[in-house]
Amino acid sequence: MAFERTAAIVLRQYYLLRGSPARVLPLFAWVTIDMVLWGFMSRYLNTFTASRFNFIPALLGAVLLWDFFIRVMQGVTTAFFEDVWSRNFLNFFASPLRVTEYLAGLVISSIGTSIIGLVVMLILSTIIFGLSLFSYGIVLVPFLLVLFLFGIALGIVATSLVLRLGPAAEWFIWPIPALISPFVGVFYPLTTLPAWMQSVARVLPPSYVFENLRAMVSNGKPSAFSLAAALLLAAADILIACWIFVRTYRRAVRTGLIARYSAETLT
């Protein structure tokens, strides 16, 4: 894999950036409305408790954490669909360019603009609602890298999902988060979902994540066994989406599906 080829991914959407406010401004404006929102929801709901539980960690934390994975995702998802909009992407594949380094390439850029948004929502509730999460110190970072792998993950499925089926099978991928939302906890235990959610719950990382965050806010005790199976899981997520990705584009060019992202109009 060459680093040069990786390396001319991640420029080419770092000048996008620059050159746009409009593709700027989503990195940080959601989040910040997010951050306010539910931020002030937290401080309403601790009005009516007991002191002994503060609401702002539990679900304002929730949704910072939640938040960044949905801009791991997308961060994956959006510089594929920059290439799909601008109908650039044959135009790679005819290059020397290898699918592990366009896949490298995304990954980068994910992780870059997803590190702005956890920037700005960390400033923001550190600020304006008291919740630092630096408190709770090292432990964060399992939380943020089974996050930050699934996200991978499933940007990369994502991107396969419309490889298969074209341009317009992006709907399909915006409302992911969402659908699968129910199903890891975010803002409750698991133990309120039926029995059939509770086993889907099971294979999701981020389950493990707000599990343990819940854990922490009541008694300072995440469970060490819990978040490595949910890094082992989270790991196995990245080979398997890369493996599907990989198929997925080689059967797009032995059957001549890849045409439909060339600059040509298909008919």
Second form
Amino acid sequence: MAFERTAAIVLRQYYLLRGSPARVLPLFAWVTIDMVLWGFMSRYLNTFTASRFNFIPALLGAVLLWDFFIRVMQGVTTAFFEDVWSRNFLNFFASPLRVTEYLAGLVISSIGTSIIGLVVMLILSTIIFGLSLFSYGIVLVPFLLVLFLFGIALGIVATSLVLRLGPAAEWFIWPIPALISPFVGVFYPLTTLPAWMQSVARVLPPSYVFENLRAMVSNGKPSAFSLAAALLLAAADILIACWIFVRTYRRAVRTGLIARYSAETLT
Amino acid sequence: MPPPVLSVRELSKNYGSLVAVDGISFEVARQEIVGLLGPNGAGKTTTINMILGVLEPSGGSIRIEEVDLAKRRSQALERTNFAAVYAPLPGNLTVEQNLRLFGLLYRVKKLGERIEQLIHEFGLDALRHAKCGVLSSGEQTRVCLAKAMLNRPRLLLLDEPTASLDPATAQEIRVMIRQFAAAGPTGVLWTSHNMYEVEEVCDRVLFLSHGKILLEGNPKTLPGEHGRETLEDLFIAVAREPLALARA
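Since we've got the form predicted on its own here, give me the form predicted together with the partner chain too.
Starting with the chain above, the whole complex follows.
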């Protein structure tokens, strides 16, 4: 791996963000709306319940973590879409750039953009609604790490899908988090789900995060074992995602799709 | 004798039963400009795409300065660069940003100095902060050529590099590329449909038809060797009567 080539991919994203308010605004606009909406919703629900249960960490905390996951995933896909939109594949892949360097550049770009969203969410939720996620201490780290790894993995799979099916497949990508959210139990315990949905949930790392978040809010004890399992699952997902991307890229080189990407398919 | 900058052996590409490139072999030496000519669909761009590593050959080998492209893709492409009318640089980045980005991809030493040098050589001083998407097609071509020179490539692939330039600018670019090839260890593979340009620039031409090399030789003497007055007449004959020429 050459550091300069990965840096080039990151630098491209920086140049684009620096010169374009239309790209900067979405980094925090949607998460701000979500924080405000779910913050007030949680406050309202608190007025109906016994004083023991607090919806702010259970609901607003869950939304914050879920939005972080979405930002990570979209950080990867959006960086990739920049090459789709500017029809830049030929220039990049006819250069010495390796697939691993390209993917590393997408991931680092995503770290930067998702951190902006996370900081905005933490500031808003803490100042306006008194959500103090930091009070949970070090246990937050595996929560964020699992969501980060799974967001990266899903982002890479999504880019593979667009690389395989062509630019028009972009619309498949945006609803992916919404499709997953019912299975991972962002807002409700997994026991609420039918058995088949619980089976799906067991292979999705975020479901362990939200189960543990609820456990922490109600009795203060997350399960180290299930968080470790989630981390392992997410790490495995990253490896699988990279394998899928490399296979898709090699197929695109074999068929000539990289050179004629705007044609979408060569068959 | 130094090894060729490009060595292509028995290169082929099939799409199912369609044979796009049919076992071609050729070399490009240092300081040599080779014209890859042929009618539309002859296999020129397919050949260039395979040399650029964005299309996997069905058979054969490509070596760039003795480096096997199939086995050491990244090292081989570090010695290569290209400009093509169908591959403009990202229009949402400025000229300078694009040169910096691609300079990093090609790991150019003293990148800042090299960018300044190329901006000056290609007359891009006034455009350095302009986004490439707002440039005229001629200006975009100059930026693409500047990018193609960034890493001082040993093998330079130019696919119709002057297609969108006015005659005066095209002439300047041709002179510049000739000087670039003559001054260093670079070899150039050039495609063009402008036979006047090919005759002026190329040391040798390869005529491709239906994926095969039909004719090869000096562009100044080749037409006479095949009973044609000009290179353009020969091109038309290749496009219309390839079999007759192959038999001759």
